[in-house]
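Have a look below at one chain only, the form predicted alone, in structure tokens format.
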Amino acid sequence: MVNVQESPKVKREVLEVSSEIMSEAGQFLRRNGFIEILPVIISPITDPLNHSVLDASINYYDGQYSLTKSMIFHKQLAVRVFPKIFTFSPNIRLETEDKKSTGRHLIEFTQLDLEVKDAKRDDILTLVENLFVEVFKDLDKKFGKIIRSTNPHFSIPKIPFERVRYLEALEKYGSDFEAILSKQATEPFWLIDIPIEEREFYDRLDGDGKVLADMDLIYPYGFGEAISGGEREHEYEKILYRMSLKGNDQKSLKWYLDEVKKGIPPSAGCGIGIERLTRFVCNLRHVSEARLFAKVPGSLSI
């Protein structure tokens, strides 16, 4: 039985910081040639994810819509129309109750999703690093005193961020390496070259075919994952091969595969969790404190 939970009290200052993050991030991207597109809330296709969540779909006449888990497929299609796009995408992921206490999970959250036609991973790394610097400079100017009253570690990130290879970290620290490195770090850092089995079929194989041209951004001081992204597979046969390896159902992704047959360009991009970024900046205990009307896994709230 689901628990009924009141939404936590969210401080006015936190909402102001969150609003400014979205404003400055959008302005930064526009200055760099991006346009903002409207988000997709329901679609016959959505991200299959690399971990299981409860079903979030609705029947409509003789068809079925899924609530958006991420806009990955729509971003790939969107760059056929415009080469640099972003959107503030509402995501619904009905996570299981064990995610309740991580401090990082909600079942409804917002991602700043961006995608760039013909880009490589390094292009996105540089773009995001510069975006973070500009956002943090803006926050320091407008809210620095307020932020530091609750977060003594707040500072402008130093670029370039350190890059840590996934398999090297796994070998050195074991399966809990991400949490260990996050607690040790005092600056954001990238995890790169992520093994094929750890990601979805749409991420591009790199090098010897065992790792992906992917990355995660990890916050310091134990705040954990901030961003996931990378280069995308765009060739039809390679996508089918990757789907077979992951056991994805081709029928459920027919709409996407039909578009791939028509041709989609190579691209790279990422998704930045707004609530997680707000939590990190404001030194919050849980992402539920970073937005109004928060939905925590395993609970029912307004």
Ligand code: ASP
The other form holds:
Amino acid sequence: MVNVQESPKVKREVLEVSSEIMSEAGQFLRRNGFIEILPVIISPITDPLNHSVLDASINYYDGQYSLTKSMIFHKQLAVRVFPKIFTFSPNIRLETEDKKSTGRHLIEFTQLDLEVKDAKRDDILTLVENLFVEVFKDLDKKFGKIIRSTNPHFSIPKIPFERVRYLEALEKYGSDFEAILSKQATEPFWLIDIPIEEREFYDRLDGDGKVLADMDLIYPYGFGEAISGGEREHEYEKILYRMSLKGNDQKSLKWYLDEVKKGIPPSAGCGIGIERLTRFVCNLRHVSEARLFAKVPGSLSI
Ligand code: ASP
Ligand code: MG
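And the form predicted in complex with aspartic acid, for comparison with the form predicted alone?
Below, the chain from earlier opens the complete complex, with every other chain and molecule after it.
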């Protein structure tokens, strides 16, 4: 039987910090030419993800909608209309119970999801670094004293963040490299050039055919993954090839493939986990303390 969990107590200051993060990040993006679009909650297409989660689809007449796992495909389509977009996207990923103690997983969470037409990975790295600096400066000004009372490490991140190649880190530290490096670090750093088998089909395959033009951002002090993103595949044939390598079912992504056939532009972007960022800033044990009505893997709560 499923475990029914009481929602954790969430501190008022944490909610204020989270609200300020969303406000300042949104303002930063608007100042940089972005517009905010509305999130998509249900669609016949959603992110297939690179790991399996429990099914979250609903029947509607003769068809089926999926709850959004990420808005990746909608972002690629949105930049046909406007070149720089962002949205605060609620994502549902019905993770299994083994993820409940990672500190980083909720089955409902929010990404600040952004995408830029014709951008390269480096453009996104620089954009996000500047966004972090602006957001942290603003937090320092408005909540610095309160944040430091529970997070002695709070500081404005130094840019540019270090870029660590995935395969080099793997060779040096073994399969647990991400956790090891995150614990050692005192500044956020980028993990770049992630191997093809570790990611979904939509991030662009780079020159040598083994690694992708993509990245994760990793928080220091053991807080782990913050962001995923990259340059995207946008050519129909390449997308089909990548889907076949992954074994992704073409039928379930037909709506997407039809749009790709009509033409989508090259783009790059990323998704920034809001609860994870709040957790990192406030030095919280678990992301469930970073929002109201948090849903922890493996249990039910309001
Ligand atoms: N697909 C990423 C995720 O949701 C976000 C992105 O690549 O923009 O993990
Ligand atoms: Mg990720």
